[in-house]
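Below you'll find only one chain, the form predicted alone, shown as structure tokens.
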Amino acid sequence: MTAELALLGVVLGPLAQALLTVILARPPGMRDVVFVSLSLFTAACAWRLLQAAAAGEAARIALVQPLPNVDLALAVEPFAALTAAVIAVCSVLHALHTVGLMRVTREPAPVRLMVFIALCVGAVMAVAFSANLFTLFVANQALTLAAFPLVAHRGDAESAAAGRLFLATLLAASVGLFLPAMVWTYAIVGALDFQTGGVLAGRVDALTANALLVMFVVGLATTALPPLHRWLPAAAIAPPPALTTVQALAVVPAGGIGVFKVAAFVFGPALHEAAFATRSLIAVAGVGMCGAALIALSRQDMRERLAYSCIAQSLAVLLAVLLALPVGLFAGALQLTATIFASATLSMVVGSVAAVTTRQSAGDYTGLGRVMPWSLAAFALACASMIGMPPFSGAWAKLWLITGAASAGLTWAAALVGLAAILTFAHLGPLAANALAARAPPDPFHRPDGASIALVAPVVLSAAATLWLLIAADPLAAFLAPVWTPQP
């Protein structure tokens, strides 16, 4: 398979997955096989693109050209290939877990749920491989529209209100801030293509750079930067498979991908010209991290607790990439990949527990590790990674993040990262310890047969992936070096 075909496949594969899920909705067994199989196809395409990026292969596909020097185009670069591969692998595990949940919960509208999960994966792949700001903008709109039915899936008044908040926040920020910033950039540069070293480097004054950075970053509301973060806790009303898609695989990761591309490929050294905006945004992100982790401690509903925990992790990505150093960009890439694996594991486990025990409160997790040992062990590993405990992936990300902040002379930002890690331990550490160490609750299962292999295997494999950066950090640094090193 050529890199160009793989690039098409990684975006069109999920679209085919959605279409065939509708066409082959009956019998359910055929539908489930197709859903999982096409997730594997998307992962295979993403793996091929990862190999292409490692080999330095160039691949670019232009679909349409609405303006001079502006294409709706996809392109391969190392950061895109890495994030797409991580999301694709997690999507396979999530597809298998979703199939298991559908059978356990007897979801009344499984096809609709599976279709929009697939569409969200396709949209986030387009975000990852966007070749320019225009494609990034279009892909983000597509992702928002695909995720909206997942948030409002239940159809009751609370879900409808959450869906309206989700849609209004993300679309208003994107159209009201990101779009004008994109037009302004086009007026300055005459093009919107991403470029190593930044297209704005040497072309903007301090006032313009500060204004553009704020508009781009706040316009990407999928980062959950306060005060535009309320959509994420509201989305906790979504059913478990949809919640995993929103928090771990598509919407929140798209925010991290977007700000990384803006910082690395639009601004580059021009971030130095936007020093005031950069430090202000870092301060908001750092305080927001700590605030979200503290709020999570007060939430007993596990879905809400994970939502605020995800806000803290997403803001850590934003803080890292705004440091304007190779160390910061590397820390952001590590933080994003670590968060995807850990948050996917946590949300899948919460879905499994709710399905087989009907327990959704943090206080009801006490002793569940005695009766669901594999699932809760996976939960504990993911919690350790989110906290930043060695040797899990999150520890490497936090270490590089603190190093990057200190290298930039922002010791207060490094302190905020450390405080957020302590607060994350406070809302996840005792929860995981009590689940594993306390006495088993009487009659824990709503379903007498407990969790099936389709619910257990994906979370175990996803949790195991939280260890992979222990051996992959150095190779990843070399792999990602072209992102921040302009070619001669």
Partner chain sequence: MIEDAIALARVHAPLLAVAAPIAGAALCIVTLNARFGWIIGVFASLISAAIATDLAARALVFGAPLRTAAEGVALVPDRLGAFAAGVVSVAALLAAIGAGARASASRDGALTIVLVLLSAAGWLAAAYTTNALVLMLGTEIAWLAGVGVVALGGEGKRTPLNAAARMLSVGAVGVAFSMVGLALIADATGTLSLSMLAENLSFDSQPFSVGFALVLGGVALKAGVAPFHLWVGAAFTRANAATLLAVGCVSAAGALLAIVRVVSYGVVAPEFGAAVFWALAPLGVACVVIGSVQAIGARDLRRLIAYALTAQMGGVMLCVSLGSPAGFAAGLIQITAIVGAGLALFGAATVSESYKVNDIDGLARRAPFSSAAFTFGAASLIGAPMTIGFLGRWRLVEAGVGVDWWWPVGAMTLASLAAVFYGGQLIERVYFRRAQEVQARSGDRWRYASFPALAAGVIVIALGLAPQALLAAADAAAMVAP
The other form holds:
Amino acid sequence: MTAELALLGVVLGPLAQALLTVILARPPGMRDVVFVSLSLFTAACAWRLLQAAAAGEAARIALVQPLPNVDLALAVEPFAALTAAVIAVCSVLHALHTVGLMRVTREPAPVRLMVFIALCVGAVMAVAFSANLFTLFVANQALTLAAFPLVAHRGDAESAAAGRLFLATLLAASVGLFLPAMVWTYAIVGALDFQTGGVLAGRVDALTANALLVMFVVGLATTALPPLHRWLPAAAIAPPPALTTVQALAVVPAGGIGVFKVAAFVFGPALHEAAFATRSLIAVAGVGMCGAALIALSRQDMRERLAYSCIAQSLAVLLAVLLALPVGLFAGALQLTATIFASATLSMVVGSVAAVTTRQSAGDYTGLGRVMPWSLAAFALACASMIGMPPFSGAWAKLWLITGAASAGLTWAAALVGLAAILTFAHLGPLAANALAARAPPDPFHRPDGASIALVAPVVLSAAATLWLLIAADPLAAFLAPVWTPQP
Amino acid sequence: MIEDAIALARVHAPLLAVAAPIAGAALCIVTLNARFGWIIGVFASLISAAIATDLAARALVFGAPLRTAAEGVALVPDRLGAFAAGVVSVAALLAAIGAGARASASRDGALTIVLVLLSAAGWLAAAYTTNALVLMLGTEIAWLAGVGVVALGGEGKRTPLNAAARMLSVGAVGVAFSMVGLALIADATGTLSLSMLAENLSFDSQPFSVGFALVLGGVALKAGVAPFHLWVGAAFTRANAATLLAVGCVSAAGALLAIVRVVSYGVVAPEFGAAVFWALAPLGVACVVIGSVQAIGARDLRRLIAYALTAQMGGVMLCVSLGSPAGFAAGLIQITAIVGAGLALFGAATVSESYKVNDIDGLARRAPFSSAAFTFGAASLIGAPMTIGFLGRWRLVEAGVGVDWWWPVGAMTLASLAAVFYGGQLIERVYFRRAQEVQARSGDRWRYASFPALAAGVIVIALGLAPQALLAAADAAAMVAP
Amino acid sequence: MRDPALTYALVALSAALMAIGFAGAWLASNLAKRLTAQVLTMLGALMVCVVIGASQALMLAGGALIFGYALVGVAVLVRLQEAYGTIELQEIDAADAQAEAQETTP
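Moving from the form predicted alone to the form predicted together with the partner chain:
Every component of the complex follows; first up is the chain already shown.
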């Protein structure tokens, strides 16, 4: 398979997955096989692209050209290949978990859920491989539209309100801020293509750079930067597979990918021109991280607690890439990939627990590890990674992040990251410890036979993946180096 | 033989494009049979559209000369006019198909088709002339025909008659403005030929500017530019397909294009250029704001669409107020977007027989074709990427930023945000709401009526995906010779 | 040769005619009166053209347009009288409002 073909496959695979899931909706067994095997196909394409990026192959496909000098195009670069591969692997596990969950919960309209999950994955792949700002914008819009039915899936008044908030926040931010920023960039540069070293470097004055940076970053509301973060806790009402897609696989990661690309390929050294905006955004992100982790502590509903936890992790990515240093970009990439695995594990486990035991409150997790040992062990690993405990991947990300912040002279930012880690420990650590160590709860379970293999295997594998950075950190730095080293 | 005929037709293209609908209208009057009249009407519009688009393509994309050696009665268009006629004639064709398909079932069917054709002929004449008097005459004939279309378009309801009376009042004021305006222009410059203005700049610019402003005001009344759109709500609330398509889309396009052309000739006078800016830019912002607010507040579907289009017209005013070729080109793209979205949305509203906003709840299940047209039209209104609406706004913002002109950019951003609200609401209702019991039975009426809506929707998307030819044509058209 | 004072006086007179017509078209509640006022407005405009000394083509076109507007106006008036049984604007608007209210609350 050529890299171009794989690039097409990685975006079209999920589309085909959605289409075939609809066509082969009955019998359910057929539907499930198609759903899982096509996500394997997408993962294979993503793997091929990872190899292509490692080998330094350049691949770019342009689909249409709706504006002069601006086309809808996908291109391979190391960061995109890395995040896409991580998301694709995670989405295979998630597909398996979704299939298992559908069987347990007898969810109404499972096909609709599966279709839009697939479409979200396709859209986030397009976000990752977007070759220019325009494609990023279009893919983000597509992702928002594909995720909206997931958020509003239940169809009651509360879901409808959550869906409207979701749609209104994300679309309004991207149309109101990102789009004008994009046009402004076009007016300055005459093109929108991403470029190592940043297209704006040396072409903007301080005022423009500051304004543009704020518009781009706030416009990417999928990062959940306060005050545009309310959509994420509101979306916690979605059914578990949808929630995993929104929090871990597609929507929140798309925000991280977006700010990474903007910081690395649009601004580059021009971030130094925007010192004021950078500092302000870092401050907002840092305080937001601590605030979100604190609010998470007050939430008893596990889905909401995870949502706030997720905001804290997502803001860490934003903070890292805004440091305007290669080390910051590296920390951002690590944080993003670590978060995807950890957060996917957590929300899948929460889904399993809700399906098997109907428990959703943090207080009810006490002693659950005695009855669902594998799932809750995975939960504990993922918690450790989210907190940033060595040797899990989250720890490396936080370490680089704190180092980066300190070497940028922002000791206070490093302190905020440390504080957020402590607060994250406060809302996840005791929970995981209690679940594993306390005595088993006496009341009977919703499903006495416990979780099926389709529910257990994905979370265990995904939790195991939180350990991979232990061995992969150095090769990863070499792999990602072209992102911040301009080619001659 | 055939080549000779085509060559001859090309020499007289403008005249033929105007004459075809008039001849069609005459034939309709002779037969006075609605169904037969519809076929004649569609055929006449088709001929007119073929000639006009051929002329536009030859002149704008392939650079053929517009001034051909024609003898006798001749209309000598300019490049902007060729573009305008292309847009108007295609819109008129779709309107004739959609209007006739429904009108043929009603009492005044044949008469409606006659008036739709006359209206199209009037706007085409206004597009193809460079004489201000002929431009005014064409505009007024089209407007009177439009009033007739509205008056006949009751579908058993009498409300449209009331609207027609209002339109007549507005039109009469417009005529008075235009006449005085033309007299002032003629008095100051000694000519009513717009193309001669540039050669004779040694005139008293004050009466000239006042005259131009009056003429512009007269046309703006007819386009339905806010705040001069008092007749819009009444005319479209209970309107039939003929009214919505011929008056709401074709007339709006014709009038907006007339504004672009008049301004493009007026800016040769430097003082007038500044005056145009100060007159049209606030008007554009007001139009955007008023239209958006009214569209957000509307509970009546047809009124919502009409006000949404009004908000878009504000964008055209902003483009035109730039007074530069880039601004005119952006304006042309936006007008094309307005017509496309209007035909798709109004067409879908009539085909699915939706009156209130909640009539389209869950429409996707029972009327997939209308829903697709709604989606395409609303996406273009929002300015979603890869629709022509996006292209229009992009061009405006680009032109504005090019001259460090930030507040229209802000206005367009606000318009887009408002459009996300009302356009997004349309799409959300179509796909994500459940129909109420009462509506569940009315589905797609698969008649010829749904063709124009769907065709307009497809054009909106196709031009958004592959806009090179349109952009080239608009740029060529906007190169106003100094 | 035009006498400037006379020209100004005539322009003022025509403008006054236009203004009266305009006010009538805006304020009259009887639609027949409204139509008459509209025609007056346009006649005032035509007089302005005559006084300024506009071309014959413009005056001819203006006259034709006034005739056309009057004709369409009368036709609409007749249809209104047939449909509503009145040409008083308030009564017509009230009838429309009532019809709309009936539709929204079935």
